[in-house]
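A single chain, nothing else alongside it, follows as structure tokens in the form predicted alone.
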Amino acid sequence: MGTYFTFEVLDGNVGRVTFDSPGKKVNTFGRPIVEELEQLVGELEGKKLHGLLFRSGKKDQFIAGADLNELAALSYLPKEMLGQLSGHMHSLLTRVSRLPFPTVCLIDGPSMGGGTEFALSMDYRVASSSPKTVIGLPEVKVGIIPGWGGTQRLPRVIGVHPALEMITSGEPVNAGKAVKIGLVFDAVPLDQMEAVGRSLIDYAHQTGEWKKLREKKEQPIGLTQDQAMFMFAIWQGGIFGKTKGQYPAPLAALDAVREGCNVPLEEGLKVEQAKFAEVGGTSIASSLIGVFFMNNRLQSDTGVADTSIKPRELKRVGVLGAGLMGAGIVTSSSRTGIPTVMVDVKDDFVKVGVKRAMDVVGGRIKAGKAKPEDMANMLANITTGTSHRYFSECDIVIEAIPEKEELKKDTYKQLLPLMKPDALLVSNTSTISITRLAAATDRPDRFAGLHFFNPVDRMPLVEVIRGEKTSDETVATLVAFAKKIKKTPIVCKDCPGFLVNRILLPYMNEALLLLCEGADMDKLDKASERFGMPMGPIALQDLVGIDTSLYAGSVVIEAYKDRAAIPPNILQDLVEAGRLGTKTGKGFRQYTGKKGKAEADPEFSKFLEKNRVGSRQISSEEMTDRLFLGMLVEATLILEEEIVRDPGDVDMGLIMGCGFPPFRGGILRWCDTEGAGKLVAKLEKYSSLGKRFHPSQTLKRMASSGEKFYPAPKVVV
């Protein structure tokens, strides 16, 4: 008996493994793991048996794939030793293929990556018919290939273009998909697994059948030239379309499927191994490798560094206000089962509030995303209406208001008397200090920033801002619902803008200035979209809202003014004009049409020679550099100013809060890739435009001594 894999006889001499970490919620490939694998495999190539059933020995989990810390260390190996993991990972599962009796792997939960190429060199696959059975190959998410003979075994064995779906989107299948295209035998229940693998055992004796479908997978797949040609095409076209060339691994895995998929499966596995070698030690996997472990560290965060600190249940929510925040935030807290009362100061905003809940819920059933049953389930945890007596009985009650301070600070006076004495009392304010409104409250220690993304039913952060008396317990209590609700939240100190919004509107900021300066407004947004942001800073200030950004902007600007550059005043003009952004039709652009396309404005100009500065030649390399050079100098400032407790939640704030390109994993990620020494150099450039561009004392250090926000891990694969 092993450590990780047990191995007995059942009756009928059928052979049955077990695959059970000890000491782990999932089962994972690592060092040792392979090692105890390859043993096994040598011992079984040495019996005689009437066939092998492999399982796990975790309930509702089969194989989640490679190990964490050994995935972490991967795009920091040398290409040579990335071919040669792979290389090996092939021989033991070709090995594993070739046992000289039919097997059949069970899947029972989630199978991922290396999980999923295990089950591929087994005969047959039977799954469980549980909700919790996913089987994929999510690897071109992290920025590499599956590496253990999917992108070769997966066509032979479902076909070209159902493997294509799932390997160069990563998505899984659930286990009815997997039986329609022909991954698994058949899905049925837990208890019925075992009797219908031993059955397919006893029928691939009756029939051959095994040693004809390891004959087929061995083979070339046979695709006629035509064929390939057309398929490849398409498939390509649509994937740089979704990728815009800035993901490398979708493209590689189409490259390993297309190159090997009509050539003996030995020579298909020696195409994806080059494949993986190529992807696996980028800069661009490191990246997404990163973002990944960012995301866990998240979803494992309870906010607080005191673990004896528990999150107090919220049974039942209040929401003030029932505009687009304050709407999207009860649709987000009603959709997932907690009761939600909104609350607004008359009946029609009420009413259009709900219909703003009803159509996000609408849009998601049109979508396939959720089914009818889920718009009444929503509206029946709704209560609405216009008195704060509606929230006498919330343990929570979120302000989502307009945004003066005065206002807001009044509405408490009038909410507190009438919540519960130990009612948490949080502020959906992005740019007022929650330090500041908690003052205006009896109860500081259960006060708190709560600052949702627009839209929120897309935009997952929710940033959780504490001010200076917010208690531990509540800053776990609102980590805890945020999660409950499906958001990531990130706990930040109070300072103005909090954490996104301080980083995102100096980028904004330079956008003007750099416009004023003589840089035309559509190679403005290219350069950043180049650079990998979803889009330009001009078109997000008219998405935004342009009075929106010239309110933040402002008081961002009045808080860090020794560094601020003050922008002309082409915000205020555009405002007093009514030219808004997308809701007004008209900003920096016009939006026509039934869908708002975007086109140039002619009565734009008037604004912006009123507020020109120079019409100089300005280079696409400097609209880059300033529009994200500032942005880094903000964000060291606010690990310096210990506003966030960890690089990867500045990192990924900005991803999840204003889109921050994941392939180059956050704005301190991207300072390691380039090296702070290049960046640094680069700030010197445009040191004379003012103290924006001068390098924080982290910049400093790290371009002397070399040291970045993330180290290379020390794990050895």
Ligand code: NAI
Contents of the next structure:
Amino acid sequence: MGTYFTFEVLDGNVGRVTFDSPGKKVNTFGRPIVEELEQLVGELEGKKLHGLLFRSGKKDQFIAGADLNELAALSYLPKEMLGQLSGHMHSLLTRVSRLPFPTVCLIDGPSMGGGTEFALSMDYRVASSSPKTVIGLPEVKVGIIPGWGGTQRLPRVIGVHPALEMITSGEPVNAGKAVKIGLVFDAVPLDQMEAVGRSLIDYAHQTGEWKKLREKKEQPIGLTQDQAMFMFAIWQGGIFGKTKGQYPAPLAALDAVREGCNVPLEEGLKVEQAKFAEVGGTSIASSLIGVFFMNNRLQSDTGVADTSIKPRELKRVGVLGAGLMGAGIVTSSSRTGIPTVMVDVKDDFVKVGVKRAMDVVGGRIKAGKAKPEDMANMLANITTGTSHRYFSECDIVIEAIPEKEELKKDTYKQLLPLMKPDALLVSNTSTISITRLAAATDRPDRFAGLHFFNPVDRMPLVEVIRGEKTSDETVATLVAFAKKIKKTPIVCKDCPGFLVNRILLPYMNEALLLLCEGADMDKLDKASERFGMPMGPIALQDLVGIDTSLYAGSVVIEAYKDRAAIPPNILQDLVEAGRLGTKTGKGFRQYTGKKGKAEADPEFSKFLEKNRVGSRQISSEEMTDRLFLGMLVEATLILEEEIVRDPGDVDMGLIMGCGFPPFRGGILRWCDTEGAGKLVAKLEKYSSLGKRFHPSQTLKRMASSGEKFYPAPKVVV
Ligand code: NAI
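Could you drop in the structure for the form predicted together with this ligand? We only have the form predicted alone so far.
What follows is the entire complex, opening with the chain shown before.
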């Protein structure tokens, strides 16, 4: 009996291996486990068994894939080592696939990455019908490709098209779909899995099918040249359209399937090995693996250092204001089963709020992401009204009324006497100081910012903002609540712009300045898109609304006067002319044509000419430098001021809050990839433009010491 694997012989001379990593919630494949597996396979090769069953000893958990520490180290390994790692696992799993008796893998719970590749090396797979059972090869999501045979064995088991669907998307399939595509023989209740596995072994002997299957799986798939050309060209176009060439892993996986499917398995595995080594060591893989770990950290973060602090349960939620944001918050809360009260000043406004909530769920039902009963359940959880008295039983009230400090403070005064004495009060304000708002209440320790992003139903990020007096218990409670309603919270201290807007708005202001200095509007947007942003800064101005951008931008300019990029009055002029962006059909561009598509608007030139401060040709390089170097400086100042607790908070905030490209891993990881020394030298070029391009202490220190925001992991695979 080993540490991780237990071997038993059941009656009928059927062997059974149980994989159970002691003391761990999930099974993963780390180095010591692979070593023990190798030894076990050696022993099994010498045994005379009727057949072999393989299962996990953990209920609802099959194999989660690679060991996380080893995954973290992967992108730091040289190419040759990556190739060796993949080659090593290929030999081991080939030996599993050639064991001298039929083999059946019993899958209950998630089977991911290496777990799925292991299962594919066995003759048959049976899944449990539990909703927790999902089978996938998610490698491309972290910038790598399956390297233990997945790109070769999966197409040989289920066919090229469904295999490409799974491999290039990284999305898992549930047990039902796995049966449909032939990935598993059947999906049955957990307590019947073993019996089905044993019958399969008997069946394999009776028919001799297992030997024929093995032979077939070692051969080329045999697509005709035309079939192959046509199918792969379509896939390549589709992947390129989705990834814009910025994510190489899905294309590398496609190449591995393309080059490997029409040659014998052994040669196909060599193709996979080479492709795995090629993408595994890139900075993109490193960034995406980093995002995966940062996300994991946020999922388990309680929001406070003191682990003894427990969040309070918020059984009933109140939302004040049924507008754009309030209705969105009500939707998120009520959809997750929490009784939620929505209050506005007039019935008509409340009705609009309810309609907004219904539209969100209606849209999800249309898209097949929700069921009609979800709508009924959500509505059953919503109570509406126009009186603050409706909040008397709420454990928290989330205020989402217009962005006017005095209005908010006055409203708190009316509201607080009607609330439970221990209830929390939070504001969704995007610009007003939380500490100042807290001072207008009787409970500054139970007051905080809870800053959702628009549109609430699609934006995962919520900033939990601590005022000076916000208690740890309040923070922990808000973090737990945000997670409960399926958001990702990031805790930050109170400062103008909080986390995301403090970094994003200087970028927007810089774009305006560049435009007025002579930069071409389309080239400016393109420069940002080429860097990886989902849309350029000018297009973003029109989307968020020129009035909103003007207001929020001016708050940041006022607060960080010493360094802010101060654009001419172009936003004011557009607002005065009623050009508020997409919502009014005109802003920097016009949106009045078919489907509201953005088009150049000749009328805009008069606004530009009035605000011009130059007309020089500005290179794409200067545009990209100024847009993102300014962001970097501000991001490092946020760390120096300890507004957040971890570089990952900054990077994940930007990725989730403004679409910063995940393949760059966030602005700080971008700095690590480029090297602080190189970026500090670039900053010097723009130093005369103002303090916003003066390297922070952190950047200077890193440039001279070579230190990084994310040091390489110490674990060596
Ligand atoms: P909105 O104008 O769509 O909705 C505000 C709602 O509050 C209206 O329905 C109004 O009737 C209601 N209201 C006004 N006074 C009230 C009172 N005394 N009692 C109850 N209800 C009252 O505004 P929106 O966009 O939803 O913004 C709300 C808050 O969220 C603001 O603080 C804003 O800064 C913040 N925010 C807005 C974002 C956005 O993109 N719109 C993003 C993040 C935060």
